[in-house]
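A single chain comes next, written as structure tokens; it is the form predicted on its own.
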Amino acid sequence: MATDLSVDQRCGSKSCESSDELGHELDLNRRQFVQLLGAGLLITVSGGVGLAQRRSSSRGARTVAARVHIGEDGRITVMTGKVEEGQGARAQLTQAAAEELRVTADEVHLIMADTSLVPDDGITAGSRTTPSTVPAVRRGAAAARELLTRLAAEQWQLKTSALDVDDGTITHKATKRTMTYAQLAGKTDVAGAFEQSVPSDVTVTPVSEWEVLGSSVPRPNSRDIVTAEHRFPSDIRRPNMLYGKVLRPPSYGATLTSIDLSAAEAMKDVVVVREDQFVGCAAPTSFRATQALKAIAKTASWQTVSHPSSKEIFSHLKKNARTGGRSRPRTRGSVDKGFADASKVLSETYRVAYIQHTPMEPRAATAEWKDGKLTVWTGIDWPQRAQRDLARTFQIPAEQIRAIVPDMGSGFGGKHSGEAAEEAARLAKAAGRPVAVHWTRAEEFTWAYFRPAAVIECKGGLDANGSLTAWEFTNINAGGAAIDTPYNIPNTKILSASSDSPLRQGPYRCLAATANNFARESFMDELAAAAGTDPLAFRLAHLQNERIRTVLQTVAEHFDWAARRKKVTDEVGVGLACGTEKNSCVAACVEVAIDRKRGEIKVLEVCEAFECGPIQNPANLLSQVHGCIIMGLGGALREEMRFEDGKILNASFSGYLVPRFKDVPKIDVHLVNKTDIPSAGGGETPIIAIAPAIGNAVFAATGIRIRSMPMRGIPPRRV
């Protein structure tokens, strides 16, 4: 069904007034802003604030980047920059609202990701909106209901001690005379007194009273995923509407030479545009689109390069690492002396493949042009990035565009950048009507960047006790995060080491933390076995880190991982693994089982414990943390990407398997729930462990070790 972007789908209620409004309304003032959330007060309470304040961005800034609007009928709008792609910040970030304001979280309607309406809270990644957007929100908030204290405070001459506020009202204790946040809000002629920044001391509600956070709130419009009634990315429709498509190159790195438009510029309705290397067509159905595409592909002449196969991917890593510059290795220590003094020396190589986000709804976006501005509905991370480099691309002032990000169907890192945004928009320019791209699956898993290939080297040596004395490690290609070792080394040398990569490589959940972890937790297995000590015992007897033995002991003790190791067999085996990032821990232990006659592993149970510091929504992270240890298995165990001649050979679901229901096991999730340290995010660290605590499973099992990612070498038994 045909729909425009409507403010409901940003404040996730249908109680959200004037959709048609806001959902027709392009160039927004404002005083038009203002009268679309309904008469009342609007407190803003950072710089850096899109439209409404008309200035440059002060993102980063210690004052809080987020509005709070109160209405004249006492409903609340908070306003926030980030974006929600499945992982809960629509619910978190409403609930920390709801708690500092004290009020229900129903009572919170959140507008989230529209550059003209709202803050830049920056990228939504990296695990940042826990530990960085919901202090911003819960500060903001605080900030609100202390001046709205301070008013009725002011009104009755009383001292704001005398009074409580709970429920979006304000209590004289004494005399039990109340005054909602409503009808405070309906004095206008305060509203100039509210045009501040939050004090830096502003107070926020301590974790041992909080009422709304530390609850399993519900995301607020999930009537309206369930019911289809929310339009995605890829579900947006505008009026007088075209749909595109984009001719892409027949090879990475190939260079149109020559091309024939004629074709498709005589087929009625079609637009065609050619802007250097940019081709493209529009049409009232996607289906036209396509046949003109396919009409004016025949013609093109390309110029291609040569291109590395995957099959040759690590030695091509490995031969063009670079180091020097920033690439300078850290180090404690000394680990020549180290490795000299060691009794036994342990050195080997791991590897991990490309592979693809995979995305439920690949990239989408809708342009519309009007008076030379644009507006753009898409799915990206970050708003704002998208205004900017549209802006970059038409040359025009960032205020002439609005970018708009409806909750989207999930990216895991994967959708930093925004591709189809510019290609609508390109478009649309030239058509003079809007136009709607979607990108196929078979174009997110070419031209979407991978989770980078890496090429790991390890080397570390024991004592006579079995005690680690030096610890060496290289990184080439995928990345440092998480690479220092947590555990405790006299002498170590870590390195991460750029590569020439062939492929277009980004972000992916947990950056290269996956990898290291992956290299480093089944070298530590390793060494275990090396020192002839039991693999738990091993991390525990070099672990200072009380988080990480808080994890690890406890997934042990629920995973009753002494009895199980004992009755390991051939076809059988548990393993385990641990690690930090994100300023999270996280432990894991595995059962496998292994199908010798087919040389495959199957993954029975993964018990997890992890631990974020005080949980905000504990039904939320318990999702989260389900999420990560699917993925985590799909490439533990079976994604990859297969390339040659610059050609992507599996980019369909037929051809990459990421995790079908069949390949679930069972899950035990323990969340520590640590009260004494700041929050921090959870959608990405729980996913480390899986790779690692599989591997060491099937070590365990069958003494084959597999320095792969994903995991292969099985012999199949002989029949």
Contents of the next structure:
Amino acid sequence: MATDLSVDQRCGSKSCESSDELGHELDLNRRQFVQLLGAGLLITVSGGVGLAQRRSSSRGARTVAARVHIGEDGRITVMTGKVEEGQGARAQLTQAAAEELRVTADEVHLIMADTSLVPDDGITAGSRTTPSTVPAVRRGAAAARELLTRLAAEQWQLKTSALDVDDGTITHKATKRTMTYAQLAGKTDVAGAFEQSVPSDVTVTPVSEWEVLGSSVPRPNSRDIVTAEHRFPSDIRRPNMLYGKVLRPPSYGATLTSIDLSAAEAMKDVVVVREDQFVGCAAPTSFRATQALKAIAKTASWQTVSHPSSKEIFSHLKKNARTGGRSRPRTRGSVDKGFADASKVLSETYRVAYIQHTPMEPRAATAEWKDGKLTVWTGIDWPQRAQRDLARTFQIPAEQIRAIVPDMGSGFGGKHSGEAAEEAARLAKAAGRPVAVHWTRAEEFTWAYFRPAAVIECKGGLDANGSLTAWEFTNINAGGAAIDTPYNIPNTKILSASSDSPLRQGPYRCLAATANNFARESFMDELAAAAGTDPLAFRLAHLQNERIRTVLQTVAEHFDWAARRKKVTDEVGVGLACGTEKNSCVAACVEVAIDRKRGEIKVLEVCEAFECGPIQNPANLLSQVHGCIIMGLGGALREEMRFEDGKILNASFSGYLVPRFKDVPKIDVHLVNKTDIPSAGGGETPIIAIAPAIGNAVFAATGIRIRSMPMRGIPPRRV
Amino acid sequence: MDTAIKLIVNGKEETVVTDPARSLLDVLREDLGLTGAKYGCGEGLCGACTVLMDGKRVLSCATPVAKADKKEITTIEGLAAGDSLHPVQKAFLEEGAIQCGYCTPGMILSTVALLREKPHPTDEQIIEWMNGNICRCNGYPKIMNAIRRAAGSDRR
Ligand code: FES
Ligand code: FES
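We have the form predicted on its own; now please give the form predicted in complex with the partner chain.
Every chain and every other molecule in the complex is listed next, the one we just looked at coming first.
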């Protein structure tokens, strides 16, 4: 039963899980909710219905009350369905609310990703928090401020226009009378007022007047991170809890035909579950659960299916490309005419391997059943999806399920699915005790999903003046993100074709934009070389988009492109690339060193300019750009899934090499603050310029064009 | 066969009766409720599970608990002195060297061990020492800054 809970505890501190009293009661009744948030607004919640279900419509906060709560003590609580996984949403959404409520960021307590408490703000993905959720929170908070101001005006029998709001206090300028939010929440019917829907015409603070947004507010629970007070999904412990392990097929597509469970059943304190293809063991320690599972795994018979290997993946994807039906090319002008007019036509194929997100924290969940109701703590990008999926699996109403996502150990688009939650819930149901399932690294490598591999075919035509006359671009399998060329070309034909992916594939930081931009920006470099033009000049000559021009020119200037390009040797090269996606723009210059004897590429320096509209949190944005640049190096140079016979061959950090300290080049980031457009997200697009810039630098030094990601190296020079 | 193993964890004596083949990481996380050391790979390749054993850094996932018998273990939970954070913890906060924060305990403890051995490390020495700690958020630049800052504050 909820008794003395403070909202702090909900914001990711350890008590998130440990306090029984925190009320993992599914149906917080009104009294409990008020206790949870501190007395204040009256929020009507009928018994038996989860708060969030009642308080939100299908998406977003319907009422002000669903977004903002103000306690009698003045404590401000804001609620969002977004998940924090290192991208900085917690700080940014806190700032958004604080800005509009006219308080400092540390006065706002943000509850995230708990289906019983928060509105459904959609999945945390696609850089949508900044353009969608930040505005939604700002509107909710601005509406709350306006309502509070109006209530104060009524109390004083004044017009709202005579009142100012600053630092959580409403002031009547003329008489210097003041009233705090806390006082208002104590004495007026704020409850009734906040039950209103957020007006569509509520105005938010213009960028020029931002005081909290635009500043480098640190992650609100960062102290809990350095002390480990914060409990990640894999850190959740419940009384009487068991640890679960799930039997995995020996290869993709294999089906279990028989298994003898008796060896595990004979083990003390071990619970064994088989439901059709699902087999799992739960035990007081994960070691014991693993032993039990190993004992029965030996007895399993499997029916396997054949599976293409990574060696033949590109021919497989090409052969199975679906280019009819819904995969229709987008065309402009006539490429046939464009190529006929060209004096030079180039045509090349690029390839991009499957890679994995390898979030630092693999999938994890703890599930607990009580009176037919289920609570799960898990690492997923969308708590409401976990809730819906579990409702379907267990055939119970969604309201009987509470899904909580404690701030989790990264994701990069790799945690859209809730396998661990389902596995934990199955085992917990059978065991009649809470069960935690923590995937191993090998499980995450094998049974999560991958960034799609791609075959990308490019064809370009140049006229005698070195201008592009035609452009044909087909991405097979990876998708259509950033597939359109930002360059001004009269005749284009662009196609995203699906194929038959032998691996389970899904989103990854910036989706296919990385693959498409790699092919496009590398191929642009090839065309520039064919035209005999400097790569920067060639791009600018075809580029009208002012935002891309700005980042390109910014980066070229800081990197000193013109001078450094002249200094290229056969061992040190420079390259550049740019691009746009998710309403943000990036350009990068890199310097690489090439060990010609070994054929090894080392990135020495990355200079990147990035623009995503008005910057909401500069320090966090810088972290995101750092992350994208270095993560981009991994996919550019080394990361690649190898597989054969339906098995991943390198499901370990020993065979799958992610960037480490030694791989970090000199990095120089320039954030362009463009204040006359809405803010866009910044955690993805900065990744897309890295790989092509590296490939272009290698070409500049060696004349060798690498048309695949990863770029493992170039042929060693024989002495 | 379960064995009694005595650990001195963050100054407190703990006896666990368990299979000696289990990893120190599992025992800390599952038996002692100390979840600060994280699982990242379970095979000594990522540093998320870093703790100090008799003052030296070890990868607790690759340390059978039997090896820790009668040893002093320091985990992230034991680093701060009451409310006052360890200088390395402070440095990570001050540099904002945290994205998701899952690698952070391991990064901090590795840094503590480094500064004990080399109070004034060069950048090369930092990089060499820290190369076993992966940050998948790739927040390495700010983590480097935090380590440099901690080294500086240790000097003062
Ligand atoms: S979990 Fe121990 S090194 Fe990765
Ligand atoms: S901060 Fe996320 S893994 Fe390092």
